[in-house]
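Shown here is one chain on its own, the form predicted on its own, set out as structure tokens.
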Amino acid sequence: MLDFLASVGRVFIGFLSASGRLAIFTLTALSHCFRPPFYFRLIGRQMIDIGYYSLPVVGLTAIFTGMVLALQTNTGFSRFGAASATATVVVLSVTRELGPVIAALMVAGRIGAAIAAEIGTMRVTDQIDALSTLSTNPYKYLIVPRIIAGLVTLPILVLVADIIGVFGGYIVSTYKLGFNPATYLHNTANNLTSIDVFSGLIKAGAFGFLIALMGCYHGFHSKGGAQGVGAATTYAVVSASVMILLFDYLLTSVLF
């Protein structure tokens, strides 16, 4: 018994002393987000890797996620004689829940593990040290141009994955269930508020910081070598995902 109770609090002891190291990581890092010197060429460099690059990956989960929406909500709604609430419920869905969650995931799984790889690599080949020892703040040069790379460009790529996922809905609905385009065009502008908009794109700067903040912290943190760097690329999509769907539900209750 004792032994048992000896290792749940090991857990938890465990448990609170990495919520603690984040917490103090996040707090450090947003400092160095609102005081000078910024480096606005690796702040540029970052969103484009960051956005540019993956607008593909992202057009595509979302033009198919929008297709297979139209598809599956007019097969269920039709069984109540409700299929011509098809166009709401599309654009409804992109925009407020599965266009910021679903491009934030995809954009974790290719970014996260790139800026803990990168990082990492970094931490154990001690080129960080080599950066203070350079008089360069390790956290202004490394962590800050991606957190606001991250936050600024998720909410564009959103915006993007919103319009393409709706155009997708359109394409199934108009050329496979046999709806009238400019009927579709019009329950769907009709239906559409501003805050359905705002709401996702809230959600998607969220996303933005929580994705770079956990690549940058498990690739600042990592040790032991090549699998160390291995093994903090996989607790960063792993844990930014996670995090992703959290805050997701935290920001629904509170936006709706």
The other form holds:
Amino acid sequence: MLDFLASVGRVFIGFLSASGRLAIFTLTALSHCFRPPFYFRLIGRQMIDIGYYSLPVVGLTAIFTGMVLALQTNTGFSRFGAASATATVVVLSVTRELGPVIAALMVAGRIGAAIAAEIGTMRVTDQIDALSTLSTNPYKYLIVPRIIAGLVTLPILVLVADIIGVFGGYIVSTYKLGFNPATYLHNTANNLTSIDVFSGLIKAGAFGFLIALMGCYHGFHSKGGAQGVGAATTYAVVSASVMILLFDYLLTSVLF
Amino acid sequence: MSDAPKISVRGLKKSFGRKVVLDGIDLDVGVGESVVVIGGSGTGKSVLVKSILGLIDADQGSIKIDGEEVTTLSRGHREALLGKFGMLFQGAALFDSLDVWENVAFGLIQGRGMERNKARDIAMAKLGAVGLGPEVGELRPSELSGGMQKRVALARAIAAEPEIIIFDEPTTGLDPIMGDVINDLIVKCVRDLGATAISITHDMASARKIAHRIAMIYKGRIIWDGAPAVIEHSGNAFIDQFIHGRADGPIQMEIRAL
Ligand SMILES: Nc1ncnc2c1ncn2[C@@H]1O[C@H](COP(=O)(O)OP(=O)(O)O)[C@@H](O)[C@H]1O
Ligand SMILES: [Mg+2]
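I've shown you the form predicted on its own. Could you give me the structure of the form predicted together with the partner chain?
Full complex below, order starting with the chain above.
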């Protein structure tokens, strides 16, 4: 019994100290976001890495999500004789919820892992220490550009995902389910308010921040060679994914 | 060599978990002096120099640089102090996402805000000083051999003309000839820049060539220090065992019989 309590206590203390480390890391990174020097070139390069190169995978998942959503909604709503609501349900689901979450999860797998692996390798090969000895702050040079790029780029990606997702729903509804294209588009546009889109974009910004933060944090604190970098990569993806779902709930309940 | 030491370490202690790595290091390095630290693998040589640089926070003890206590400095001041140092890391630690010349020019461009073209010229000159041509400057570090990487790392460490240079195992893993080329480069750099140097090595030939003074670390302490000329006659059983590379002696490796 005492052993059990002791191990519960150990886990709890471990959790608290990990949270503390993460909080300190986050605050340090944020404080460096507002103090010069700023590395604009690096921010630009990260934005291309995170945004541009994620377009294919995000676009593909978005179009299939929109397509399947149209099918499922049509099936479900037909049972209440409300199949005409399909357009509205698709556009609201995509912009408010599925666009941001699915794009963020895809980017977490792609980018979160890449960030953790790159920064982790730099850590275990002393490259981060080398930055310090060359009068360059590793937070400013490595962490800040990735966090800012994540924060700015994800909303843009999600906007694209929204458009492609709605388009996927439109294709399935008109070609397969026999909706009238003009009516479908009319229903899509008429029931969409700007808050639907903006709430999704705000979420996207938060998710982008979280993905970059988790990748940087786990990479920065990795140790023990290739194995440590591998572990950091896994932690980065898992923790970013869990955080995305957690913050999705929290933000949804706060924003609306 | 003036009287006030450039670097003065007193009672430095550092443990990782329950493992005591540094257990009261005392070491002085005079201005313009080249001290070589020798000792077995895993005895804490890298931890010692990283503590001096402030990359590792020591648990206890004092480190003075130019007479100023640095262990109690704030992060920002400590970072500013790093500008006095150049460091050649044990594994070279070149930035693999940048070209070789950008590595060498890194401290000039990012740290000092020098214009890229000007920094590039200096970087190419420094590469020349370590025997690498301008065509090497255009390559990526991953395209270089181990010896070339060490030389690039050396060029990077000296590019900003630091007051203090630290070399962590500059010749380990190189063939004897390349090792000697690096030794000569180090001697030359230290002489030309008038820099203070701390070098770490297991290689006695290298130590004899680079050092004004040799210090041996064992079980977390400096157990002997003196001029290279007298190391053969130190009368210290630990030193004798180390410099002759004998398995038998007072230094016991932590291995069990088969
Ligand atoms: N960041 C660290 N975390 C835990 N242990 C470390 C760390 N850095 C070094 N050590 C341990 O300290 C000891 C000395 O390491 P090091 O200074 O690298 O040895 P060397 O004399 O070969 O340079 C080793 O046993 C190593 O495992
Ligand atoms: Mg070492």
